[in-house]
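Below, in structure tokens: the form predicted alone, a single chain.
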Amino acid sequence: MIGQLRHILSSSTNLHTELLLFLGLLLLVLLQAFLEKSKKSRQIILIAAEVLVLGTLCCTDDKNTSVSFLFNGLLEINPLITLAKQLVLVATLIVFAHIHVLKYDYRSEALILIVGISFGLCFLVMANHILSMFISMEMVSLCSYVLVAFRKKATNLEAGIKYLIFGATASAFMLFGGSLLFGMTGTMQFNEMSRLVEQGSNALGLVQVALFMTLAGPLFKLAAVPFHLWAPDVYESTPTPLISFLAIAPKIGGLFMIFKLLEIVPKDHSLLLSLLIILSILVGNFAALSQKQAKRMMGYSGIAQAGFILIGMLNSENVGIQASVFYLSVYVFTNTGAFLLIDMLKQLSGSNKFKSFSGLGQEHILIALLGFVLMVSLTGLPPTGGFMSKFLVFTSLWEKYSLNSSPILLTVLLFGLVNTAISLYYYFKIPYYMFVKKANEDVHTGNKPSVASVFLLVFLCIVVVALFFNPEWVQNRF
């Protein structure tokens, strides 16, 4: 008993980030309960949330260089997981800054839900057990469903119900697959499963079916095919700062779960992963081509980006994992920047439709140039971090192909390169309408974005370009 208590206390000392977020959540709830329901009170809670996330980010320990397991193997910590937590906190901080600089007046509950999702994601990336994965993923999911339906408009409620139905289905698949893996191995810990699967007498096909079912939850978070159907409607109807957060933060948790689950079955997953990658890129890219509304286009392109992120997983060596994590790191800054840009353009034009952006580049040259940089990065062209991230995932794939000359790997490589070129068409719609199309006289009647919002956009663009010249800023952290 005393030994167990010592183990719990010892494990708890490694959870600085989560303890700070938990205490901060309590403080925010108390502030929300006791302050008057006024705009000033909501601003105080927003500033408190920003200080909380910034303080937690500064206190997140990245000096731990070893791998260790907490709470009898329920959780795992290592430098890569620490980086994942930092990415979650950075995404949260940018979204709070987005809300702040564009002067949104959201109810305090929405801000608390965002911190709650970050709290759940910090546990999700550490999960080393089916139950810890399920509980932390459900915490993230439940907060996300509420956040989507937060405005109580018909479109939000419809998107929230769709999100809930697909999420519940993915969770059911994940839990059933996890129970099958438990039945085959007799353990729920991922690191133990990877050892026992090889020693057991279970048919490989059955193990892979169980693995694919368990992957349903993480693939849903990543918005990858076939668990992507919620994305376009949720992206279109959810307020822009909130969807900016939901478009990237859950992807971090999903990708790190996929790392761990793929290690359970130490066989070649090239065929399964390649199909997921090709279908995600195909569906996302070709559906995005025909969109006339920027947020819906970002929804479909997010499905395609999930496919590109997964390319690194085809190479199970460190180089592949590092490439996917670098891709995700750049995507945090680029994607949040793109949503901030779309929100600023909506302020100017009053709409998210591409047509309404016509001529804005001639009136607001700095915003247009910054938008051009972000679209170049999303496409994957130099000199931006987007180019470096695609270069790294394709290089890791080429290294894998050089070793085994698998035709499916070559197919994914060529398919990815062709689709990178195709994505030019829809990402460059925004610069095209801003710079080339002439404005209608009666459309640009909105307010000018604040100076602070322009500074935030400049900062995000500087980071995106800096990661092209200094990718080791991320790579040296794990």
Given for the second form:
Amino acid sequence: MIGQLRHILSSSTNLHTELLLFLGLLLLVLLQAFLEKSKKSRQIILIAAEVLVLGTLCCTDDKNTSVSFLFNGLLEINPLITLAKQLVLVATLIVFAHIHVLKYDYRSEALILIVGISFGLCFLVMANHILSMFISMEMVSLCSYVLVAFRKKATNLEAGIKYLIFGATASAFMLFGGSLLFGMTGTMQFNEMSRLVEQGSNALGLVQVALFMTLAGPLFKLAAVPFHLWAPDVYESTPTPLISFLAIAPKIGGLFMIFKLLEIVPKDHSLLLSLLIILSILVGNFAALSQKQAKRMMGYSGIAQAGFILIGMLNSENVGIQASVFYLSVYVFTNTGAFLLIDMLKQLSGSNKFKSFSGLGQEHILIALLGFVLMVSLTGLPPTGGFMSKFLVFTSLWEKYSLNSSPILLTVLLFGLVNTAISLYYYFKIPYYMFVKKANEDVHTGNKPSVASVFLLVFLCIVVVALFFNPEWVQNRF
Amino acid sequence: MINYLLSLLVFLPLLGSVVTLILPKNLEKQSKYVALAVSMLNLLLCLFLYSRFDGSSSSFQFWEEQPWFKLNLGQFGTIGVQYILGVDGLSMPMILLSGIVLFAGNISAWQIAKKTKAFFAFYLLLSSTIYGCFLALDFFLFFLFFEFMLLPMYFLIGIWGGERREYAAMKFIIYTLVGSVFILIVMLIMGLSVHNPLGENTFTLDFRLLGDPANIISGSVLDAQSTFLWFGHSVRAILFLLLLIGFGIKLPTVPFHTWLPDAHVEAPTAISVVLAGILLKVGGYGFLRIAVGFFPEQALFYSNWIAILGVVSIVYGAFNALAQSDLKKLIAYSSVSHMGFVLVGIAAFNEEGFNGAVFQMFSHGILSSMLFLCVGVIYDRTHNRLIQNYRGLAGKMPWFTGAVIIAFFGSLGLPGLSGFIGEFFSLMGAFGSEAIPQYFAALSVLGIVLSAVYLLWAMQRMFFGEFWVNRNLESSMSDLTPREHFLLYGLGILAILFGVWPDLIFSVSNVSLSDFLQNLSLK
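Cool, the form predicted alone is there; where's the form predicted together with its partner chain?
Following is the full complex, with the preceding chain placed first.
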């Protein structure tokens, strides 16, 4: 009894990030309840939320933590997971900054929900147990559904329902798969499971089926094929700062779950994964090509990016997950930057359509150049972090290939690289319209974005470029 | 200071680009002076490097080396990327050419009236990447510059180009990006198959180490005894073919050339000059340095195919040029044709062939710049480039006609002009080659005949006979301005100079190239 209490106590010391977030969340709710509903009080809550996340981020720096299991194996913590938590918090912070600098006036519940999602995600990346995974996943999902359907417009509601239905289906699959796994191995802990599966491999086929069902949940979070159908609608109708968050943060949780789940069965999953990757890239890229609206394009391109993130998973060694995490780290800055850019362009031109961006590059050269940097990084060209992340995932893929020389891996490599070239076409639409197309005067509303928003964009671009020249910044963290 | 000359060459334009960008709006006109000053300084630097270059040594000179970053690939090892710059007999002529052509392009860009600041910022950025590409001796660094070259080019064509500029810019960037993706694949694989003998468990992208088969990790895909196959072909062969396509797009060789006429026709004169004068040479340079340098057996094995690509480019390009009614398109296709000699020279796999290929690249750089400037002269005056709209220009514009005569005759390979030397040595290499059959060389000669036909025919139609110009353009048909005089005759003098004194290039390139060839055959 005493021993168990000690274990719980020592485990809790590793949870200061989550505890801080939780206390902060309570405070925010209280604050919201006691302040009157005015624009000013909403500003106060926004600033309080920013301070909370920033403070938590500063406290989340335990480099020395070696691998350890908390709460009898319910959660796992290691430097890579700490980095994932930091990424979640950074994404949250950038999105709050985004809301702040563009002077959005959201109801404070939305802000609290965002904090709630990052709280859930911090647990999700640590999960080492079917239950902890399910609960944190639902925490993230439920908050996201509400966030998507927040504005009471028909399109929002439709997107929210779509999101909810797909999410619920994915959850059901995941829960069913998880219970099968439990039934077959007699444990709910991932690391225990992998040990048991290794020992008695008589029902390996069935374990694999169960595993793939369980993968539905994380794949949904990642917006990878075949759980991608919600993405374009949700991206299009959700307010930009919120979707900027939903486009990146759940991907971090999803990736870590996939990594954990794949480790359960020591067999080679490359065939299935390759298929998922190729389909995600194919569907995302080719649907993005014909889009006329920037946010919808980002929705499809997010599906393709999910495919690229998964490439690291093909390599079961650590280098694979590290490459994927590096990819995510760059993606956090690039993608949030891209959404900020689109939002600023919308302020300038009054619409998200590519056409309305025409000629903006001439009037707002700095914003346009920064946007160009971000698009170059999303495409994966040097000298940006995007290139380095593609370089790393393909390197990890090549390493795997040079060990087992399976032709499917080489196919993924070639396919991915060729699709990088294709993605250039749609990412370049934004700079193309800004610089090359002639302006159509009557459309521009001339709402100049604030100086602070330009600064935020500059900061994000600097990080994106700096990650090309100093990839060690992320690499040294794990 | 002398230790950092190469970095200066690369970063001076970059600095100039930043300075141009931050110039206040009322000083926008001054941006061309900034650009001119930078281009001139760079040209002087190139000349200085050329004068100090020791042609009797085949080693890399003006060496600069700095560790850049290391990527940890887990238990697999680490990959070290270095900042290495250096010049040898292969890159020195290219550097000299870049200095000359970028300077000329800069002067010819003076009349750009639209968004001058941005134009020169992009132009200087482009210059920076070009120098970087020729100087880099680390594959990663090379690739960085190679790929980054596309972005300023995209805007230079897309914003300042002609009517169909958007289409041309997109086509240009997609074609060349696909090419560089192929090169990226090779870089990835080479980087992970070659280990640095000095570092424990370290991979390298250093050109010197990549070229040495002793450093290839045994059992890796690059190993000569490797059993890695892709649909029955060895991976080494596939990598070589990927490089052939990647650099072939840039060169450009038939059938990957279709972006070139579009890009040339739509680009503003200065950019056409840079495109034809230097960017195409990056393809030839990269092919020789990387594809042939690192995969010599495959290059020798496929030399017949390389030669065929070269011969087809020569003949097909020439026939296409013959059919054009737009002068600029004619010259664009003639570029395809003339760059074919570079491939034929390389495929010959002997000293004459390699020297001829390098000289042909240099000479084509000078002559094609001149040709595009000539088109620019006409286009500036009339905004029209159709050959049938002009007749008898010689009487009205004698100085211009003189310049065109030099450029055309140089281009069709008249002895005494630089074009002759390049084609002559490429063909001599091809005739004396053990790698390719001689009828390839004989077929290439057909290209020279055809180029005489299309150039002289165009000349006869446009410049001789009674003066006549379509519509009311007569008044605008004035002879060269001092700036054009300087540009065209400056380049013309160079074409003659290098034609009668080819040793200016050969004395630099010969030792390096024969050593290069010897190293290849030793393997």
